[in-house]
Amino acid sequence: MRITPSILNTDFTRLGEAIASIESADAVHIDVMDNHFVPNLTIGLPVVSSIRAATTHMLDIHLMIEDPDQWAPGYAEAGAESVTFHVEAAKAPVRLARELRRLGARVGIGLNPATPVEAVAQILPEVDSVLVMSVEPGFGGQGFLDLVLPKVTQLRRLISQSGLSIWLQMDGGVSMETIERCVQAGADTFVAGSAVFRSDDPDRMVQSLRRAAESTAASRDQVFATTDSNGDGGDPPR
């Protein structure tokens, strides 16, 4: 189980204090946004590289952007160690997905909450990571749309059947109130921004989160283990 906060709703002017504050977090995920693919303007290259001088920890990019195929091998070179980009706005995501590999990041791809599973069942070998958005793209602290969780649970049957390693990552709305569903779905990594940079403790906040999703997640492999090996594809409990 994995906490990757999103620094989207973070002072900009005191980023490095905000990522200092989340020493036990697997990763720094940030948001970029162009306002075209998504109605709002965030932070770009030049921000994520002083970011990438002033910290250790792991940074997962989430490309919101119009022409990901253009941009996205930037961050790599930069130093992220995961870039995700959107399915819905590549051109050629097989081709995206083998260079930012090349350049030695992990691969992520985006489904906004409307996107079928079928959009990227086919590239699940290119890929390192899946993200299912679970709000609308564009504005942190929205509220969590339980709509998206058997996409979830379909997208880690296609996993679990392939053999591959492939970490399925939810982004939006995820919080102590909605972990333990995003888990029972199927998930294994959670962005969580609000939850963690609005409480009085981000860090220990992140202990929290990571925390539920482990008691959770045991009994929930043994459902998917159960229904994989007798053919049953009902959901698993809520």
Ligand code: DX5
The other form holds:
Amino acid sequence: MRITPSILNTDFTRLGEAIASIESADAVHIDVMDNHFVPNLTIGLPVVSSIRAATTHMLDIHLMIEDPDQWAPGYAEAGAESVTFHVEAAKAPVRLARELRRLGARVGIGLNPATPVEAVAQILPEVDSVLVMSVEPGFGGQGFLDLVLPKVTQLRRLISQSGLSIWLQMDGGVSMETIERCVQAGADTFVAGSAVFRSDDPDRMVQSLRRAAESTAASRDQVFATTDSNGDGGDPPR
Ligand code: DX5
Ligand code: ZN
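Would you mind generating the form predicted in complex with D-xylitol-5-phosphate now that we have the form predicted alone?
Once more the chain from above appears, this time first in line as the rest of the complex follows.
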């Protein structure tokens, strides 16, 4: 279970302090928005390069931009360990995924809430993570959309069947109230923005979220172990 806090809703004049306050995080999730793919404009490559120089944390770049085919490789070249682009935006996702891997980055593919699993099913071997949006992309602090949970379970099944080691990440509205539902559905990696940075102690919240995810996963896996007839570890419940 991985917790990757989003810095979207932090004070951008004090980014270094925000990043330093989440020591236990598995990665820093950085939301890049271009005011075209989403109706918001955030930060881009120069700021990501500054962040790269300021932290040894894994950088998890989430590109909510048009034409990632052109822009995504620059983030891998800047030293980001993971670069996620949206399937709705990429013109040639396989070519882009291969280019990112060639540059040494993990490749993530993102899906908006209304985008079906079929949009990424064929290209799973080309990616290292799948990011399911549980809000419409563009802003932090929105309410969690339960309607994406069946898609997460479908993806978990596909990933298990494929034998690939792919992280299944959820992004949007993840909090102590919603993370258990995400784990039950099959997710293993969690972006949390406002839940972490609006708490009094961001690092403690990261640890609490991870503990909640791990204990839910432990009971989920126990149920699968007792009901699993074919010995493959079972699937999450429908
Ligand atoms: C939304 C971003 C998310 C967002 C998460 O478009 O991709 O990463 O910052 O923030 P919360 O956890 O507040 O929904
Ligand atoms: Zn994000």
